[in-house]
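Next comes just one chain, in structure tokens: the form predicted on its own.
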Amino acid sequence: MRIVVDAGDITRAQVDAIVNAANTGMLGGGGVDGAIHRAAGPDLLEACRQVKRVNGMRCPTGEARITPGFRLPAKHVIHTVGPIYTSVPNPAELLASAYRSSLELAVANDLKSLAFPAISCGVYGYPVHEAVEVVRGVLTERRWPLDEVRFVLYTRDVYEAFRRGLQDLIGP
């Protein structure tokens, strides 16, 4: 599996699936959430309606959900909601859970690229040093059956800590 980090707009991504940071309720929102659901157009949003609802959710924390892709590159948009960093007693927990779920999401779905965004570390005030190390424990807990996962960030500084807590993992 070939792990890339790129600086830039995850919307614009050419693989199987985008990984949106969303909330429990799937409806959009701000940062890559409502980028997302922007570029996606009206119709990711009547897909997430269509998302059963769990405990009133749409989305527990940790978990993931699919959609299609609708306007955007990606032919699918998996989507995972992270812990609020102050809000729960064990957020790495839920974080690594959520990647995981989404990674188990694409597997099962027979995708074979997918691009994250770093989940929860911007209104949910997860600090990027420790969300790297999270990822970093579930892309090395087993052998994921994927051709490329690429993490696109945002900002320089995000895509810096990424680059530099995963460079001995990145592929040419």
Ligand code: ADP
The other form holds:
Amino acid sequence: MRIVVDAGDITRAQVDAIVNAANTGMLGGGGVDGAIHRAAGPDLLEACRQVKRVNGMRCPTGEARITPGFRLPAKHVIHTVGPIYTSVPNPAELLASAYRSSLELAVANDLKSLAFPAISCGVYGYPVHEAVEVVRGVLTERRWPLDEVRFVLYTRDVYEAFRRGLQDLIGP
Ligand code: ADP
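Can you give me the structure for the form predicted in complex with this ligand, which would complement the form predicted on its own we have just seen?
Let's see the whole complex now, leading with the same chain.
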């Protein structure tokens, strides 16, 4: 599996699925979530509404759900919810679970390429250097039967932290 770290806007990524840093209600929000909904068009919100709620949540923290990508270049959107860093006792476990659930859902749907943003590293306040260590752990905990996992990072500091932190895993 090739690991790629790119700077830019994830809504433009040409992959089988882009991952959305959503919230538990899955009805849109700011940051990357807002950008993905704007680029995908209103059908994405309707598809999210159709996702069954459990205990009032469409996607509990650490889990993932899949919808079509509609107007995006990506065929699918995998919505996951990372932790609010200061609101839980175990942010690393929940962040790992968000990445792992997204990878597992991609594999279960026979997808081959996936692009992630820096889940929880915006409004949810996860320190980026700690987040990168969590990402490294999930990428290396097993063999993932995918062709490519890409990280598309929007801000320079986050991009540089991912590049440095994943340096030895990044493919040619
Ligand atoms: P969270 O609530 O999980 O922290 P945010 O959307 O606030 O989610 O931030 C997650 C990361 O996504 C941040 O690093 C932010 O800079 C980044 N981001 C915002 N817009 C985009 C985009 N269009 N493409 C990729 N990453 C983005």
